[in-house]
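Next up: just one chain, as structure tokens, the form predicted on its own.
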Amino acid sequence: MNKNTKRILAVVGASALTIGALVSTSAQAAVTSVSLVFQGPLSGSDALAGQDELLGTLTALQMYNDSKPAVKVTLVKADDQGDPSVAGPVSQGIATNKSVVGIIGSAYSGATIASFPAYKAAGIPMVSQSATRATLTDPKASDNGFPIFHRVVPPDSVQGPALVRWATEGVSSPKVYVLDDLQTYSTGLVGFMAPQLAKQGITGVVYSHQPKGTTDYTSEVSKIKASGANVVIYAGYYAEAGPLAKALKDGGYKGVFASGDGTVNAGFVTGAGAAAAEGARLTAPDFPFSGVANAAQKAAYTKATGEPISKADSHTYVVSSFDATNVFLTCIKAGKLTRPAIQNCINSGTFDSMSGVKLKFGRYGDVVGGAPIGGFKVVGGVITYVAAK
């Protein structure tokens, strides 16, 4: 075992927290328990993205909890970063762990991919918040998750044409440049951009790359410049969007900038600067909290994280992390409590949404009938919903 497989295995060992009264039925029967795992960017340059989402998390397992289960849960959290090279150990550790019936996640879709051999093996099921890529539910793909992926989100096939029309909305005679960071989540996106480009009739589109943990995108912006592009559309994660968007501004492009739902964080904001990134659109399967959560779902959230209701909006995929939790949740309420007995409550069930719509389950793991987009602008500093896209 090399240096760090020991420390991935140690943040993961480390961060375990037990949730859930403790319940007997009789002085002689022993508590049942269960594990299970939230996955996601809890450290490194996307560490923002993972602990939006583990708010929702957090705020599910704190329903759970008032209601004096008869079942404890403890809650893993397993930091993957969103990197699939640290996604594989990870999930192999995680594996070995045999109280856990369900992985919440992962949030990115390579390391997603990357944890499918170790979960697949062991029969372990998922249900991601927020992996897009339309592979991981395609029969036909080499990297799907089939039999124990799910997911509350809808697939990139959805995003990318609602993406496409939101960036050019109102844009006259739109010229667009597509960059990507040659991602598995963002190559795939973009795959499903160029239909819809060419279904509104939008030509001499420029595709460029530039890779994950890029930091200057001086000569970029030159060429984007030199294209005579009105719309910029970025695909990759808002670590690399902030200084894209600081670039353009600073190199004095006057189009539209538009991004897909790894960039809808507030580290995007703080990475380019509120005036850079000011009117930039956005789009995300996912919505504020406060438009959908409840009474009860916002008490829920403020004695669970800590933080006022005003502050639940300023974070993302709280709403999906939150109905990814929960199918779990009604699973083992349902007395549910092995894996094969959880996937198969998944597979067979119906789950209700924090936007009150009625969740089941495809064969290859999406959500039936799809879910909208959302689409979000910059104003004011503050990345806010519009409307669907």
The other form holds:
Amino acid sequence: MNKNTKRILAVVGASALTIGALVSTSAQAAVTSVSLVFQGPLSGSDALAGQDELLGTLTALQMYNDSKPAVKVTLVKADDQGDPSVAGPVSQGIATNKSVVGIIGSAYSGATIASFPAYKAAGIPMVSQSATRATLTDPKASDNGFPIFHRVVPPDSVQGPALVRWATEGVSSPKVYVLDDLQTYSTGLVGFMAPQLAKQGITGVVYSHQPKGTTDYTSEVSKIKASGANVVIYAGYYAEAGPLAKALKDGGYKGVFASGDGTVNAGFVTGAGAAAAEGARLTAPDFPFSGVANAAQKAAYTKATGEPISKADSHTYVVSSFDATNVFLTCIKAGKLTRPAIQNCINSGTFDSMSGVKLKFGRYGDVVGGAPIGGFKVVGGVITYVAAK
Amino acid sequence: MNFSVVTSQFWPLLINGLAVGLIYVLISLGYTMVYGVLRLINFANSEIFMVGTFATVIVTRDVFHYTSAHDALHGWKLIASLLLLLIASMLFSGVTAVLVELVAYRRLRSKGTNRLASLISAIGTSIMISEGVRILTKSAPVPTPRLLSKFNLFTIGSVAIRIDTFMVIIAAALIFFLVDRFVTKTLLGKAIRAVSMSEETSKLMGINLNRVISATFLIGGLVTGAAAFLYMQVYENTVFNIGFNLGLAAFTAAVLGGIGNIRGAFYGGLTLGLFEQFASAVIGGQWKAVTVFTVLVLVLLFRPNGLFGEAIQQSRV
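Got the form predicted on its own; any chance of the form predicted together with the partner chain too?
To see the whole picture, the full complex is given below, headed by that same chain.
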């Protein structure tokens, strides 16, 4: 290679590097919009749960858009039906969308686990509003979501004991019957009830299972009656909890019916009928929207959803969805517009929640310091917040 | 395993098993009758059932204007309302079944296409109906207002028989008896059986094949609609995919009894209903499907025509 050739190559190389740098810089500067994904059940038997949560996300986005931001955020709705077998393919499709910088969700624990492979491979950070299975943030568990998974709600290791306390509160000589639907969320929740039951000195607990999708609970009611239980705790979702509560009432059961956050949905009362649902004790790491939202948030809710604020409390996980969405929006406002930048922002930042508590995520994705569990009761056909449990 | 529940809850399990089993019997008739004349599984039968459940809700809520705030009905008003609901549910399901035959089967049959084309066409129609209802209902479970107060009608020994369970057992058994008599004793019934035995010979004997097949779909749909009505009186809830599990169970019952055989559907449905109840109570609900299908596979290994298939060939559809 002679001197001239070297010179020409050097000039071409330098030019190429300069052009490359310029293109790269202009490409960075050109990012004016990103996408966030809301993932949850938007169809199928659990659709009401996802549709409820979506309201919180829409409210947060409304406030973001009203602030005339420099970066436009597009919301992509990913319907995983709360079903792991659907969530796998859905997440694979989402992961290929280059504009997606974060996942609000998934709503259900099983669907969350099924989504991990795609999102971990693509490095897309997740902040769930309602996936409560403890193993999702357990470093020893094989199905944990480290390093991409975070959640704004406390895990079932907090909710399980709270549910037992609330279910048995004021019941003399409680005889407990625990029924689950064999789903990832439910079996996890049941696992955290046993220590609390033992702690309260409750023995002779019967554990039983009826798969999700069951419509006929008559044989289970026979078993419950045979066991002499006066407290039935159901770990599952509202679509099955409604028919179960109705079958219990029609079968002559007169004890306490209790369930976790999967049942805190107006669909439970609709499915059970107001009479059968009356008095049911429920828990959820969730609080009534109207109780914690400020005036601006309430106005944004009505603007985003078209619903009067009086209806907001009938929906579940609106507050936590608002908080999960806000984690991403805060990072985007701070100019973090790539998946790694947002991941770092979530790991290191501190975020405002609707209730005023500052959210800071621990290494494995749970909020440092935890959060209380809300106790609810069906009163007059309405799921009513009672107190923190 | 909890065998003690069988001794303490034997009669409630038996009564509930009979009620569930008889609902399976009626739904399985929809499968078995169509199979008898076309040698095809009508996969849309589960959606025909679902349409019947929604017909019950719509008529109760939007025609009778009953709401959950109303008190349950009594006397003649109750009987008239239940009869009208039964008729409405049967009509909706019957018409849907005939439309399914026209859309999914007839044209393909007239073109002499492969049977698999009809099978796929029926699955497609089934999905279309199900998804259509899903969109209309936004996937939400839909309850029906309670017309029938769930009181104990009478007590045998220590066992209380609830009015809705009693009604299901009596009505379903009666409907099955009427269908069986219809198929064995009437001219149309004979034509259906003739087509079932040999399509070609039936044509040569002057039987209008299309009319007989449509009539078979209609009868299957009417009976499935009756099952939907009875189901709603007990469980009072429906959803767009309600037919999936029940349809699968009813189809299993039809195969267990000997598909294509009306009385086989009866025995298959009852066997399945009772087995499910007791297996669920003793082994646990999570094993219900496993045990049922294990038994089905074992039965088919030794009796490929189903449990009662060979013994009652005479009553084949």
